[in-house]
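As structure tokens, one chain now follows by itself in the form predicted alone.
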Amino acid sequence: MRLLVFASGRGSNFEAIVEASKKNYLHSQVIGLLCDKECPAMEIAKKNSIPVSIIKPKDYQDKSIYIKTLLDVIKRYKPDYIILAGYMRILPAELIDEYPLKVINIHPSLLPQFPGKDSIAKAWDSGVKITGVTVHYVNDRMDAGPIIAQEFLKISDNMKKSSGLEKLENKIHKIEHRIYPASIKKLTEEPFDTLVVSKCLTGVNCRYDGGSKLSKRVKTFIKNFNGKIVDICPELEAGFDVPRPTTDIINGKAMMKGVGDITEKLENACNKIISRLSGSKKILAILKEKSPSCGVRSPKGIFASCVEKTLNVEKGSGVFIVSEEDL
């Protein structure tokens, strides 16, 4: 896999990654940095032959400008994934709309607590027991995508005395230095077979009142997905047409106005729709947002119910369920 970082400082986690890479831990070219001034990880790319670049937002009056030059700059490296070591600055929309799940960072916290700048000290200054480290998906919102991976950190009593600060700093960079490279190598090296994916979400209109929920997003990383695509709906898989009554679920059951319980049939609908996941071994879920068949939040729908399950609990199969709104 080709990865771009992304960085803004120092680069102990970019330097994390390129040495991962060169002792081979880490099967994936590490291609380029990009940078949105000068700074120390330029320093290391220098040392290790590593392409840089530098856009600086402040050297482009109009906006639209420097996007089209940051995307026009990331395309021509052609990465797999960019990942995000201490760059601090929010990325346009517009970068993740062309890598929709392909943008990784690493934050000093136990996500979502302590977002945004300072975490490390706005952990400590809070006088919690734990913090830790989060690597996570990057959408619009400011350290809010799909977590990836968590490791927790107890902060001892002895780490309170004086220099209590810098030592949870030094433990927390210890952490990020080891748990980075990991996430990215199984990222990378175990990589998803299967995407399961509301058929609503990709454009056909199969919602209760026959519109689609169409997401660029998930068009744009259906069509760079490499495996078996499964686009679903549960309501059409129970045999309920389109346009079709409303569906709630109250107290746990999913009840079709005017029509009743309808649970029984979904369930089955979503077993029938599990069953073609036989072989998966490493499984990504792009779902509503909010739906009684397949929403993955409130109400979480019955096919997210049945996938946790049947899948997780009995055959201990890899699935990672995000919604849309999660891109």
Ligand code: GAR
Second form
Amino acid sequence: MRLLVFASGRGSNFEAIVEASKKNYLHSQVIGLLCDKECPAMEIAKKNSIPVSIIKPKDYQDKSIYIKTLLDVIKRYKPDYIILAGYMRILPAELIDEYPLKVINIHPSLLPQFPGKDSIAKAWDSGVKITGVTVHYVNDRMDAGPIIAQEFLKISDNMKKSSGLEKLENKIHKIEHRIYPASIKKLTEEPFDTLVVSKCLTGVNCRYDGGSKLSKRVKTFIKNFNGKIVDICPELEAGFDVPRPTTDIINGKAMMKGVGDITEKLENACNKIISRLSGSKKILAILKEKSPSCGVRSPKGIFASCVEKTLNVEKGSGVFIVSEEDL
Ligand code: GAR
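Okay, that's the form predicted alone, but what's the structure of the form predicted in complex with ligand GAR?
Below is the whole assembly, all chains and molecules, this chain first.
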């Protein structure tokens, strides 16, 4: 895989990735470094004969020209993944539209706690007893997007007594330099073999009112996905057509207006869908945020509940469920 790294600072995470690639721990190549300013990470690139591009947003009065330049430069590298390693800038939505679920970040806290800058010091000052490191997919919001891996670190009372912040920073960076290459290895060498996606996100008019919720990023992700694609609509599978009365989850039950409890019908439909996934080893599910059938957030839909009961969710080899809203 071709990895394009973005950095703004010291570059110790960039270096950890380069070293992992040189040692053949990563069977991926670092094909370039992109910076938003002059920074020490560039020296590491030079030392390793890795091409560097600098795109400074402040050089562009017109934001659209900045974004176009950024996208043109990225395209020339033909990256499979974009790896943010201390790149302290929110990415434009246009970039994520082109590379949905292909941009990864590392952050020195347990997100969603302490996003933004100086997160280690923020955790330290807050007095939390546990902090850590998060690796996550990137969207166009700050330090947000589906979480890939987290490692916890206890802040001991001992650490609190003796010049602890520095110690904590060192410990956090040590974790980062281990889990970032490890997460990249897993992503690139054990790719998802199956994509499960809510049918309405792909543009099929299967919502209760006959509408769809076509998602540009889902569409792009599907176009580039190498594997089996299973688009699902538990309601259609259960025999309900469009239009149909609305359904709400009430006390864990799917209640259809004027019809009553349809939980069992939806569960049977969902289990049928799940049985079709039996040959799959690593499944990515992109589902709606809210929906009585395949929503992933409260109130959770029947599909996500059935998946959690039946399959090995988010253990790396089971199903990784993301909400379309988080892409
Ligand atoms: C790292 O701790 C990284 O997690 C953090 O910046 C540091 C960069 O260090 N990133 C963020 O805070 C992202 N919001 P490095 O330049 O030595 O890799």
